[in-house]
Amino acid sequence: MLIFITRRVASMVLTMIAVSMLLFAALEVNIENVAVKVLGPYSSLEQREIWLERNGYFDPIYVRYARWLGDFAVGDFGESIRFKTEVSEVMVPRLINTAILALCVFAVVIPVALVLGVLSGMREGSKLDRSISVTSIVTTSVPEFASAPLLSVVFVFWLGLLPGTSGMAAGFDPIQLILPAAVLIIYDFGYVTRMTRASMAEVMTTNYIRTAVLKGLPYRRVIVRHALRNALIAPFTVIMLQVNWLLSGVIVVEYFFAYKGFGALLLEASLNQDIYLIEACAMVAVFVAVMTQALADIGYTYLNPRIRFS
């Protein structure tokens, strides 16, 4: 198990590597127009060999580098340019804000997706099955952009019951989470739903199962004990992902209802060419994602003892 651990550790050092090599590639290889984002087009030529000097550009690139992916390990940065501060004291709270929309989005999802999953899955091609399954498939095709300005309609304009955005402008309000969490679940609990059916019908058509069923033992705990376990793989998977979902691919969601979370601060870095708020979105974005996918790939050997020793 130690060893394990070990090796998806190590994987995810090496990922996250390769990922800033191609990010510090992309972005900071070209020194002039790093100078030009930072100090803008109208600045004068001496400007920017003063300011790229002053700031060690003109130092080798594999020195650069060294310094560079040294900062981000230390947890520095470097100055917003749209914000004129630090990146962290920017990037943080934008995070925690996600982080508290991202939770209030699973603590619905998880149970009722994973509670209709198994039902439907249980009893496959029943009305309760079918049911599911239509509700599932219906509420994931509708995207973001289109539930979003659906659901402002009837609860803000029609009904007046919800506010039209989330700015939390005279501080936190949890009636002002409601319709984003609203959107993200109406679209993420389908899918969910659909896994976990998908994986809880083929564990029912198992041998093991039909031969717990025919020895005699309760058919509630075969479900719970032998069953449940094994389908909980597949949707363990897919709840993992949501996390980077959540995190990133947003949005729509936050800059719809002027949410101040990670997607909205990642969109408005892009929007102003802010290289340095965009370096530490990217790094935190592929960190959380590589660390969910060690988080997985761990739990997998608790859900499954097969995979733990092979």
Contents of the next structure:
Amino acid sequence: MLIFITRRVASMVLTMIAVSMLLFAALEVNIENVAVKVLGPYSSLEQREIWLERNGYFDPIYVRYARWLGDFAVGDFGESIRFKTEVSEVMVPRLINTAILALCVFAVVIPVALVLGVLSGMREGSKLDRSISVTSIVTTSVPEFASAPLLSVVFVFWLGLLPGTSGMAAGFDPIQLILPAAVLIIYDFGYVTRMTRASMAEVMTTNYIRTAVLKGLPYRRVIVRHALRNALIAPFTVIMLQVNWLLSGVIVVEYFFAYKGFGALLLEASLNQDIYLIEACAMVAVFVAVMTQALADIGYTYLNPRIRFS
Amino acid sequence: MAKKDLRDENGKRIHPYIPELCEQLRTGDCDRREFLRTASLLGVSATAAYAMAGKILGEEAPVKSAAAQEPKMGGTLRSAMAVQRMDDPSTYDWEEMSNQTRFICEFLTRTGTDNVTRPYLAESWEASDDLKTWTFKLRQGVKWSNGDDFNADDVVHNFTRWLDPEVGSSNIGLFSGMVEETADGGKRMIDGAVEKIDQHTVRLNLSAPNLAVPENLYNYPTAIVHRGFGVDYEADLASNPIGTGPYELSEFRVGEVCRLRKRAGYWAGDVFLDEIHYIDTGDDPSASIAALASGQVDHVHEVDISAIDLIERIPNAVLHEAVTAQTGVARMQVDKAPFDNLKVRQAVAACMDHAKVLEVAYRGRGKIGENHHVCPIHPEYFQLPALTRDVEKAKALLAEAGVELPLRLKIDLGQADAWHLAAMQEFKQQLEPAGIILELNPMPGASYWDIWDKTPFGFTSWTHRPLGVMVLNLGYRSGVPWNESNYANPAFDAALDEASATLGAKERQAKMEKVQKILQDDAVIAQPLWRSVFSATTSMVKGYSIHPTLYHQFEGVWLDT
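Having gone through the form predicted alone, I am curious about the other one (the form predicted in complex with the partner chain); can you provide its structure?
Full assembly next; the chain just shown is listed first.
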């Protein structure tokens, strides 16, 4: 197990280094471009030269890359051009906001999707299974950019029940979380339900479940004691992957509801070509992606004795 | 014999042109609006100008309507607007930036929604007969928020910064008469261009006549900062928010929120609103409307043309419209192939059906453009013969230019305004019959502003300015920083100088014929339309009217709660 974890961590680090190289190549190799972005299009050639010199941009490229990577490792991301402040000062509150949104989404999606998925997979082809399946397929097929305006029209413009934007300008307000969370929940719960259902249905066809049923165990006991333990391994991985989606895949929702989260920040950074902010956001997104994947793998291995003991 | 100075009943010298102006109003050679505007530009106070006009035209003084509501004090106005950087006001390039700052730092003059420029931090001004020397009397008793007195040193400091190329302010183009070229091709302020006469008097000495000085002083990068700005402390307003205005900065986060709080001791008396909050609802225009619909904001800075029906359907929402000289121009760099060939540019311009583009891209809400960047609402606008689309002429021009057909062109455009893309899609279809294939290259708004003055062919938006000559001086005069087309025509510069130096509306209009004709014939731009702009408020917001430049003037705004 320890060897396995070490290997996973090593591959995680390697992935991140590879991505950092790509990022560096894309954004930092053309130093003239960096100076223009930082000093603005009206800066003179002389100003740019002085700035580049002062910030060590004329050093050999491997020195610059090493220094850049070192700064990143200790959390020094540089200064944001748009926000005129340390990148981390902008990014951390945004990450927290997105985490709050993600928690709300998970708090609903995980219980709902697991229960529905299990109910649906328990008796494949039953009426209950069909209705759950149809519902989850329909909700998952409506993309966020369609469901967000739809919910907004109904609850903001028509019924006037909910606030139209979620910028939290006057401080934290849970009511403002309802619409963005609802859009994400509607999109996501169907997917997790389907995955859980598939896993549950597969377990239900195995021999040991058939044996348990045939030897006369109560159905309830078969499900809770025998089936669930194995059926929930696959959804665990799926749920871990949703963390990644909730971090950088929520751009549409955050943009639509003016929610000040990480996805919206990523968009703002790229629209304004705020190069240090783009770099930091990209690295954080990659870190979360590889981290959740590694955790999913480790967790899967731990939960599944067939892999654990092989 | 020395010319005798004309003086008013208070013994103040009045500009010698005033009697003639009165005569013009009497004979109908100039209208009431133009009279008010010119008279106040020449130093007649707005009250006196309105009174003069009333007397000449035999109008009764307006009686205050009995039904008018008494304004209520207090409350917070929440406005949905992008919250952008607040560093050096002289380098601002968006009106949103200037609006955030507008209630902290004030201007020397102020142009109202009626296009009349009135005194502000300058109490009065006088122009010499040749319009080269402008003397501004500054208001006394104005205090900076740090307790210092506002005086001539502040104004001199601002002019010195604006005209220093190192600062990078676009004001250097506005006040070109105060700038000279250095030996190495750079620019610098002429010695003595700004002169402190006494503690509260400043004189500007221009090398060329300019009528629009007072109006230029209300342009968005001309907010007056404290004399220590960039000297005693860093040139960053957000960290040193010292101003003369009625509000002070209480909270500021780029991209999120800018809160302003009423401060005590404002020179012009009390304002109604306790606080003004700017709330950033992001780039999605529908978000600000959703915020208005759900009562999260009281004012939406700008409503896109695509959303005006939506506003009209929201209960308690009021749509405000201003006809403006805001526009977008498909401008061609005259020193880059194939646009270095006049005939190619003329062919491109000849293909445009202006009315059709206005209808398709802007729902007909505005006026058609005429490729010379002077708007029918400008007082000096000269009506040239109407342009008509002429594909045959375009083909002939291309043949004369000897270009191979089809001619492939690529235009860069920002996507921040949806109508830009719609306008260029329509234009693309209009160019096709002449054998010109236009490729559209839409990009994010910010990316476009990186290349707006570099791309050979681009579609650039220009904001409203109260006089036609102002934008021509900023964007088409040879060598000014915002000359995005690299257009350099001495004949045009000379004609523009002459028009800019002419006081009377009639005479200036006559001189504009030449200016507009040169620009139109040189086909530097294909300009489809002048657009109306819209904003929205809830019905609770009183005393608000939309400014054609979207500048916020909330001093008279109050909330009927």
